[in-house]
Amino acid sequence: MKGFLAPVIYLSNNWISQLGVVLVTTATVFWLFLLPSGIAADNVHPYLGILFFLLLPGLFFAGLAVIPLGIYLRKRREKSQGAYPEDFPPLDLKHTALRRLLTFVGVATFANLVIASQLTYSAVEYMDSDKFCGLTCHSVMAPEFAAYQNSPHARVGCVKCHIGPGAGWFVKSKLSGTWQMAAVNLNTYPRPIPAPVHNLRPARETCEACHWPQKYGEDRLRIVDKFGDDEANTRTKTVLLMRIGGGNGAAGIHGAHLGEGITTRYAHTDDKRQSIAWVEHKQKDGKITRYQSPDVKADAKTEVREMDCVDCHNRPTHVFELPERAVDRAMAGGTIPPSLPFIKKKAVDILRSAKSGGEIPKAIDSFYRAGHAGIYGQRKAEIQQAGQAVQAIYDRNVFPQMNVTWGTYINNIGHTDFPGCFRCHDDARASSSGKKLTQDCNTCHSLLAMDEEAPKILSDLGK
């Protein structure tokens, strides 16, 4: 054995084999530091998975391949030069080559321990962060990142939905991202970024990890605040009782579209999935009904899609508002003081005409200074607060450099600002038997009050 090891020890003292030793020890040490995270996690984070399952094994095996390569090259070189020794000294600590190898391995291992202990946790945490996805690697996604930070899913990591667990979709996402990276570097990416994302992982593998459309959801009260354009910003409320349903046959919104045993397919002729040629509904008993549009016909662009969560909830995270809705929301929440005269009308007008967010506080300040001097003198702090709140609305919804402005991204929930539900439920498309996809309001919700200043139903409910 010693007769075999002696020449190996001797020949391994070359920079190529030593590089292999560094690669092997680096991969091993980093793998050991990452091992607890990999064992503890039910679903390894995709970016942690890059290190754990791809980079580190690749680094390890590359090092194993480089070590014998260096030995072979040195042996061939010395034999060709006639410098290859006929005999080798015994393998003990007096052997210079052995001491050098052990010293090198020890120093490399110690250095890797120090480096790995400092960098591994920080690196994984950083790659786990949403800033890494939204800004560092994908600065082009600034509009989506801004919307994400103000969404109901602001604490759900980007990769949880855009990649999810498992190697298959990780590889698909990286392959599709290759041309995107090239487009960013060559400055040839589209502005705005097209939506919907056609290669997005199915909602049943991401959304339904937390949400369960087949689970029964009781009716829910929804109150919509609206402020008028008059001086008093008159506040009215619309009260809806939403029929969520699900898990109980065809009852409610979820039950009718995604209930147990129910499948809905539709054919769209445009990339934004707004022009629907037909809708096909398969019931629990297997009966299939197709509703054909009288106006939209299938053509070469027609694509057929099986409906899932994101066909209605198409902006579940990256929500862009319209000025009226955004100002109403801010006034209802108090960030824009609703008692400032004409603030609703002025805020919306300024948002519609502004070229940048920075000019908005000054415009609101000038409006009150010039037209409402008494109010301006008494409530300057509230006027400044309103200006900053309106600017914040602009800054998270309008991105001129990406050609993102009001209404650029369609929201399919509801039917007040965009067609939404009425893309299919237009009361015009019908089956061969004449049955229509109804547009009856009471199908999805009960209208308990509409634009009332003091809805009796809210008083009865103690709200």
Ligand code: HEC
Second form
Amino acid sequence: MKGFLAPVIYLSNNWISQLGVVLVTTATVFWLFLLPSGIAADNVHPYLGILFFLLLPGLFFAGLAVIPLGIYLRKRREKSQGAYPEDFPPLDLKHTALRRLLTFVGVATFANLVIASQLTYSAVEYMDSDKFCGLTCHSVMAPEFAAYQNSPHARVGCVKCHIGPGAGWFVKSKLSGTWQMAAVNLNTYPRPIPAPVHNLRPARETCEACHWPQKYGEDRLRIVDKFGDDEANTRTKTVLLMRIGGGNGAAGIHGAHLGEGITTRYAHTDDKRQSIAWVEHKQKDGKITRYQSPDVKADAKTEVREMDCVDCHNRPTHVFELPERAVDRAMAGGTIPPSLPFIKKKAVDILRSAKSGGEIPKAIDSFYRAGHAGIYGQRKAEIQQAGQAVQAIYDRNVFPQMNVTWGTYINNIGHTDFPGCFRCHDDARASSSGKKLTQDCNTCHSLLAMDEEAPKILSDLGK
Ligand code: HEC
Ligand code: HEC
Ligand code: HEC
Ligand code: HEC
Ligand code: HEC
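Just the form predicted alone so far, so send over the form predicted together with the named molecule.
What follows is the entire complex, opening with the chain shown before.
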């Protein structure tokens, strides 16, 4: 044993092997420091995972490989120069090569301990923040981050939906995350980032951590405010009683597609899952009804998917708006003063034609200065405020560097802006017995009022 060890220790005294020792000790020490956050694998941040599962082990094994390489190279060099010693002194602490090696490992480990203890804690804290997710790949994620901040999930961490609990998806998303990081660094990522996301974890496993089936079942009143194109921006309201329906039984929107024991599968012909060839509805008793579209050829290439939350709620948090809706919302909220003449029409026109956000306040300003001098004189502050609000709409929806503009990302809830529910509920596709997927206006909601200035239903409700 001694006879074999002594030459190895002698030979390991070369810069390549020493580099290997540094790599191995660095990787080990950092890995140990990350261990506590690494095994609490429930919701570990993806980039921490990359470090923990890929980079540090990679360094460790690279170091292990480099140590014998250095030994081999030194032996070859010394042999060829005839400098390789015939004999080695016995191994004890008087042995300089051994002492040197031990000191070297000791110093490297100590230095690593000092560095790692300072660095890892703050790094872990930082990588757990949504800012990191949203901004690290700055321009890449900018559209999603902006839309997210403006959504009902603005306080829900990215990882809660994109990874969820458990080890399997954790590692899977880690691997695809590494690939994505490489794509960002090589500047080869697609613009815009394509939707739907293909390796998204099945939504029921993530969404249902917060929205469990019994909970999301009550009917819900929805009031949609709109403003007209006229001088007064006439305000109207649409009132819908949404038949959301529980996960229990097959009632309502949720129950019909995802109720207990019910599954809905569909085949789509396009990447965006908009053109649907057939839908299959399996009931609790196992009875399957298949609705075939008359428009899609029987031999069309399709991909089959089981419906989950994201087939309807594909924009639960990255909610991009269309100009009309965004302006309506800002006017209803008062950030765009609804009493400015023609502001609805003007704001929408400007948003549609603007090439950059910066020019918007000026365009609104000159509209009132040129055509409404009286108002311009009296209400300059409101006009300015409107300009800022319209620009803000532009800035959170249009991202030229990512080729994201109005309507780039389709929203599948509803049917007015995009096909949405009517992808299947088109009154055309039929089962073998001739049953159709209904488009009856009171199946999914009761239309209590549509574009009315003073809906009776709201005064009845005391609003
Ligand atoms: C409430 C759940 C949820 C949260 C929180 C969330 N996402 Fe998403 N995200 C989704 C869903 C669902 C999709 C898939 C949309 C699709 O498949 O059409 C998606 C898609 C994406 C996409 C692909 C492009 C797109 O717009 O479809 C990116 C990039 C993204 N998310 C980044 C983020 C970042 C960064 C955060 C945190 C700042 C975050 N997400 C937080 C649910 C979420
Ligand atoms: C970590 C918890 C959490 C997760 C995971 C989560 N949500 Fe939510 N969700 C919330 C909270 C909190 C709200 C806001 C509730 C409120 O405003 O009353 C919300 C609101 C919603 C709303 C109502 C929005 C509105 O307009 O009022 C929908 C729809 C929704 N979530 C769908 C989803 C979907 C789909 C997923 C999975 C992709 C998901 N959520 C994942 C916590 C979560
Ligand atoms: C067939 C389409 C569809 C599917 C599938 C679907 N939803 Fe919904 N969901 C809707 C519609 C439509 C609404 C009502 C939206 C509105 O009022 O604007 C809604 C409303 C909600 C709300 C808000 C409820 C409230 O009381 O405010 C939540 C939360 C929600 N869904 C979560 C989920 C989750 C979680 C899943 C998956 C388990 C899911 N949905 C699957 C269509 C769907
Ligand atoms: C992928 C296809 C598909 C999409 C998209 C889809 N549905 Fe459905 N929907 C079905 C199928 C299949 C049935 C079950 C028909 C049956 O009972 O055989 C159904 C049934 C329903 C029912 C029950 C109808 C009844 O007669 O009781 C409601 C309500 C409903 N859907 C609402 C919606 C809403 C709201 C959306 C959009 C947010 C939507 N669906 C999107 C396929 C779809
Ligand atoms: C398959 C289910 C379904 C059917 C059938 C359906 N709707 Fe809807 N509708 C929805 C959903 C879901 C929304 C809510 C979208 C949202 O949350 O913004 C909606 C929203 C609306 C709105 C509000 C639009 C807005 O500007 O926000 C109107 C108006 C409307 N529907 C009218 C109709 C009429 C008219 C019919 C009959 C031709 C009909 N709907 C049939 C599911 C349906």
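Positions refer to the first chain, counted from 1. These numbers were taken from a predicted model, which means no experiment stands behind them. For clarity, a rigid core is taken as the largest C-alpha set superposing within 1.5 Å between two forms.
A displacement of 2 angstroms or greater separates the C-alpha positions of L73 between these two forms, with the rigid core held in common. Relative to the superposed core, L64 shifts its CA atom by 2 Å or more between these two forms.
Annotation for C444: C-alpha shift under 2 angstroms between these two forms, rigid core superposed.
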